[in-house]
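Encoded as structure tokens, the following chain is the form predicted on its own, with no partner shown.
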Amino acid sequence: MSASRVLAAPVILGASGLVGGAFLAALRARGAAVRGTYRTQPGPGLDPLDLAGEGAAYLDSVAPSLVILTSALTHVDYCESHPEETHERNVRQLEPIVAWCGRAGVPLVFFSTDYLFDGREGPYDEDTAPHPLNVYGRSKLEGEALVRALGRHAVLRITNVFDIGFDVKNFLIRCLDHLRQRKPLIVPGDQLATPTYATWLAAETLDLLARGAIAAPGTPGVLHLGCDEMISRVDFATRVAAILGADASIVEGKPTAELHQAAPRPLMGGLRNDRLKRLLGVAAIRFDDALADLTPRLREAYRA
């Protein structure tokens, strides 16, 4: 299949979530004949699908030109106390999707995380050996291994994904709620990462796919997508407050050790994006540029 045909009839498995919703909106804006699925959150024009036993049959029925898999169990603390369910959702249910793509010769885009790394020396490049600290990270590492066996694939590692309008769970939405209601927002002050803007993620990924720069023979199998800057949750929330003219004093950073989170987190995580910048031909991918693009929707949501 030529690069120009890859986006002709894609399917997004998990289109009602943050990343899937951003891809769905971007593909619809391009006029693609895109199909999307949901598991528990219905959305306009989406197909109900439980990947447990139904994934391959669904793909047979829609015959997509590309599979974008955004469905996963991502609640890190829940994963830690439910390892079997996590393995089922993030590994076993992936196996028939990978097998179908292999048989059909259809490229697969899979999303992974900086939680593959232990956070001692981040940010990390694509060639760093993984060392996950928690159940979620280990499940994504197993998922990567399955996907990377395919001839045409792209493993896109992302972290601290944020946006408005696609889901109600990401950290930015939490910031808005607390700033609007002037409720204390207690966050880890010592966990650093390179946030990923979902709207930008979708747009840049689709451009790379359209020109055959990923998910094609001879292209990088793993790619890190995020901003250049290492950002703490405190800094993130404070910058959002400044855009909104809101009271940033509600934001309080505490050491991770005091928060008693069920799953261990990488403290100095994050993803180096040099490979991505070379593919895109850009010198920088700035967090503040993402916030600037988001500002109109951010202010509208804050007023709602």
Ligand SMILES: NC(=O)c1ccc[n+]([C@@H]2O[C@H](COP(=O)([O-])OP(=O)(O)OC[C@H]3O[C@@H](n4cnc5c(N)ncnc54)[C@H](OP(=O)(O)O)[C@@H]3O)[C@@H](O)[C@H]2O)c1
The other form holds:
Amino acid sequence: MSASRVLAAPVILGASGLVGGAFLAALRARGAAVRGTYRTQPGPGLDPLDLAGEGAAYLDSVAPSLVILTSALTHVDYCESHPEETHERNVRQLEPIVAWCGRAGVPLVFFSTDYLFDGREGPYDEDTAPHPLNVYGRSKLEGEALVRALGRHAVLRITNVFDIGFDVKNFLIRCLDHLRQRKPLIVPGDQLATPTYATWLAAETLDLLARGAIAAPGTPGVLHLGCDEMISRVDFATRVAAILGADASIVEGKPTAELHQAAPRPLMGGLRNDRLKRLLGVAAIRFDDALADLTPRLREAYRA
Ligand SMILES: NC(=O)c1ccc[n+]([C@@H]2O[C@H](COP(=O)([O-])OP(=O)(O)OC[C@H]3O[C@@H](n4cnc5c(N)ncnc54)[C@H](OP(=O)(O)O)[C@@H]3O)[C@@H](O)[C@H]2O)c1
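Now that we've seen the form predicted on its own, could you pull up the form predicted in complex with this ligand?
Now the full complex is given, and it begins with the chain already shown.
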């Protein structure tokens, strides 16, 4: 299949979520004949699909040119106490989808995480050996292994994804909620990462797919995509408050050791963008540039 054909009729499995929603919006804006699915959160034009059921039959009926697989169990602390369900939803349910893509010769884009790493020496490049600390990270590593056995695939590792308008639970939305209501926002001060701006992720990924630079023979199978800066959640929330002229004193950083999160977290996580920049010629985005791009939507959401 030629690179230009790949984006003709894509399907997003998990289009009601944060990442899937950003891809759906970007593909619709490009005029692609995109289909998307939801499990519990319906949206305009989305098809119901639970991957516990007939994922392969759905793909037969849609006959997509590309599968964008964003579906996952993503609640990291819930995963820690539900390892069987996590394995079922983040690994076993992928098997028929991966097999379908292999049979049909359709490329698959899959999303993974910096939680593959132990957080001793981030930000990490694609060649670093994974060492996940928690159930969620181990399940994503197993999911990657399934996808990486396919001929045409791209595993895109992302972290602390943020945006407005696609979901109700990402950290930026939480910041807005606390700043608006002047509620204390207690966050880990010692967990650093390179947050991924979903709108940027979707735009750059679609450009890479359109020029055959990923998910095609001879292209990198794994790619890291994050902002070009390591920041903590305290930095994140404080910079959002500054843009809004809101009271940043509600933001309080505490050591991870005092927060008693159910799943162990990597402290120095994050993803290096060198492969993206040097090999694929994509300009990485700084966190402040992402916030600048978001500012009109940020102000509107803050006032709402
Ligand atoms: N968000 C982050 O910070 C982050 C960081 C690193 C990696 N990732 C990875 O990026 C991908 C997307 O994450 P996200 O934040 O967009 O997740 P999300 O907002 O939780 O969305 C998950 C999507 O998957 C659907 N889904 C979940 N279980 C399903 C099932 N069994 N069958 C069918 N659909 C199912 C959900 O449908 P309903 O909502 O309709 O139920 C939703 O559309 C995941 O693979 C995640 O591991 C995310």
